Ligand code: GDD
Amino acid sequence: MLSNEQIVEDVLEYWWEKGEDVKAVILVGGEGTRLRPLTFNTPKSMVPILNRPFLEHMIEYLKGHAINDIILALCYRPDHIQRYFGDGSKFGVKLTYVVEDPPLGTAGAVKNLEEHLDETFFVFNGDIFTDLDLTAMMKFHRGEGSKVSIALTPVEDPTTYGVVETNAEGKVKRFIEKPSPDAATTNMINAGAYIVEPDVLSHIPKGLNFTFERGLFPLLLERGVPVYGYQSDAYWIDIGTPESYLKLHHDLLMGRVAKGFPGERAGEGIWVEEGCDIHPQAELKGPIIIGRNCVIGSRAQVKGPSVIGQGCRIGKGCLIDEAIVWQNTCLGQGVSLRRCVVAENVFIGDRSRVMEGCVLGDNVVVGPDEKLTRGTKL
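Show me this one chain by itself, in the form predicted on its own.
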């Protein structure tokens, strides 16, 4: 298997052969309504994945393909993102921010960046996590003479997505939005990653809300513009719901995607960041990540796959089982969390139970001896 350094060298060689400084646009303007209550105070792209913002993982992924010039299309709470990432130099990239007001849709947001886009570029929806081979996708795009290439991924049930029908060479024939089971001719769906030639932007109306999926792509087919689908079985997930957000954590922790973890290894599948105070009678069973400056009390149990954010206080006799806990959350004694998501600055009183599928937003207070039934959102 090639090392990361070899992969980057191969990618750079390919870009340089083409004389390109490849740019990527990431669409991070959405409000993340499906992820509420986690996104009431936090932009979707800033929700923590393994204790780092989701967008930081995306930037790291692009860097791995030698894409260091990144444009962020912002709308909802842009200050959160700009304050954290700055000009990008801390993360080894160049970041350009363009804020849209009002929202312009996926294609309209890219049209709004037109002055920055004079060469072939990538576009990514800001809520997908993937290890798609971008270099191979670019080679396909060039080889087919495509004006737009759409990453396609297979799903078990295509009826809840927009499916993309292609011919044997990968040329897109039509788009079918949320087909019935008998009308679904393929299980390949739009994966939210594109390669676009800059002259395509002339087909997008300026200043209007216009989407790729329902606006631009069908229009290009009507006008005979070559659009291709790049099929891949790479890991892919849309983190737009609490269920998929939790699933991504479990997949990463269980090793279904190659990913490094923060902190020092403190046992089999256990990573602990600095400044933690873990009682010797606490029971830790990996895979788990414990963030900086956490306190875990006597006889507390943390069972993976679980993540605990920095500055958390886990009381005596607590149980955290396949749960994600954001930073600065406090659990009293005997609290039980099972397969749920708890946001930051939450307080849960003694002996309370938070059951599977529950989602608690920022600053929620749960009193003692409460039981939050399956699927509760606060």
The other form holds:
Amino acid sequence: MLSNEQIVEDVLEYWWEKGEDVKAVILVGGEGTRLRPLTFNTPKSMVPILNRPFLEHMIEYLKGHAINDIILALCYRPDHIQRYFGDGSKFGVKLTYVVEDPPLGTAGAVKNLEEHLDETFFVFNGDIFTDLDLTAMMKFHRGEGSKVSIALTPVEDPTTYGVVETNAEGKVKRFIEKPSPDAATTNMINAGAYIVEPDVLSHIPKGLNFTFERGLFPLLLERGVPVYGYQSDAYWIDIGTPESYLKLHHDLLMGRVAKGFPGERAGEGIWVEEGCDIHPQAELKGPIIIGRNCVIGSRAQVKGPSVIGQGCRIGKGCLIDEAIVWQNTCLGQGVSLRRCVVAENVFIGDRSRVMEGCVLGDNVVVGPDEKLTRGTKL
Ligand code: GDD
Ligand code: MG
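Same protein, different form: I have the form predicted on its own, so give me the form predicted together with this ligand.
Okay, now the whole complex, with that chain kicking things off.
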């Protein structure tokens, strides 16, 4: 496997050869309805993954592929994102923000920032986590003389995605967004990462709500414009549902994707950030990440894969088993959390139990001795 430095070198050499400064557009305008209640206050692209906003991981990934010029197409709660990332310099990239009101759809959003795009560019859905090799994809795109290349990934149930039918050379024959089970002829789906030639933008109407999936792709195919699907065995997930949000954490913590963890290593698979007060009789079993300034009481058990956000207080005898807890949440004594997500500033009273699949939004208060049954959303 190539080291990260080698990948960057390889990419830089490739871009330099082409004399390009490749830009990426990230679509972050969606409301994230399927992730509710987690997205009531937090845009989907800002939900924490390993205690850092999702988008920060995405920016780091693009930077790792020598893509430093990133345009964010925003709509829902833009200030949240702009406040955190500023001009991008703190993260080593240049960020440009373009805000839509009302939403223009995935392709309309890109048309809306056309003035920034005069070379071949990337577009990413703002909710996908992948280690896709972008240089290899660019080589494929050039090699085929493609106008739009769509990264493809196999999934078990393609009906909640965009299904992409290709021929043996990878040329796209049909694109069907969210097909019914009998219309899904392949399990290869649109991974939400595209390489686009700027002249393709002339096919998108200005100022109208228009999507890649139901509008542009079918239109390009009808007009005979060459669209290709790029298959790879990269890691890929869309974090759009609580189940996939948990799965991504699970995969990252279990080491299925190469990723550094924040904090100091305090034991086998245990990462603790500064300022924590962990009782010597607390039991920690990795892989876990504990954010800054957390307090963990005696006989509390934290079992991985789990993440605890900064400033949390975990009372005596609590059990946290495969759970994701956001910042400033407080658990009384003897509380148990199992395979669930608890957002920020939540308070859970003594001895309450939160079962598998529960999702608790920001500021929720649960009294003592409650039992939240499987799948409860508050
Ligand atoms: N700026 C902007 N404006 N962004 C938008 C808009 C809009 O009007 N609508 C959606 N987005 C952003 C969302 O924030 C998200 O990052 C991305 O576009 C895709 O929208 P989703 O709502 O997450 O779509 P999906 O997951 O149902 O389906 C899409 O992704 C699948 C892969 O995860 C489609 O592209 C499918 O074809 C694909 O398979
Ligand atoms: Mg999505």
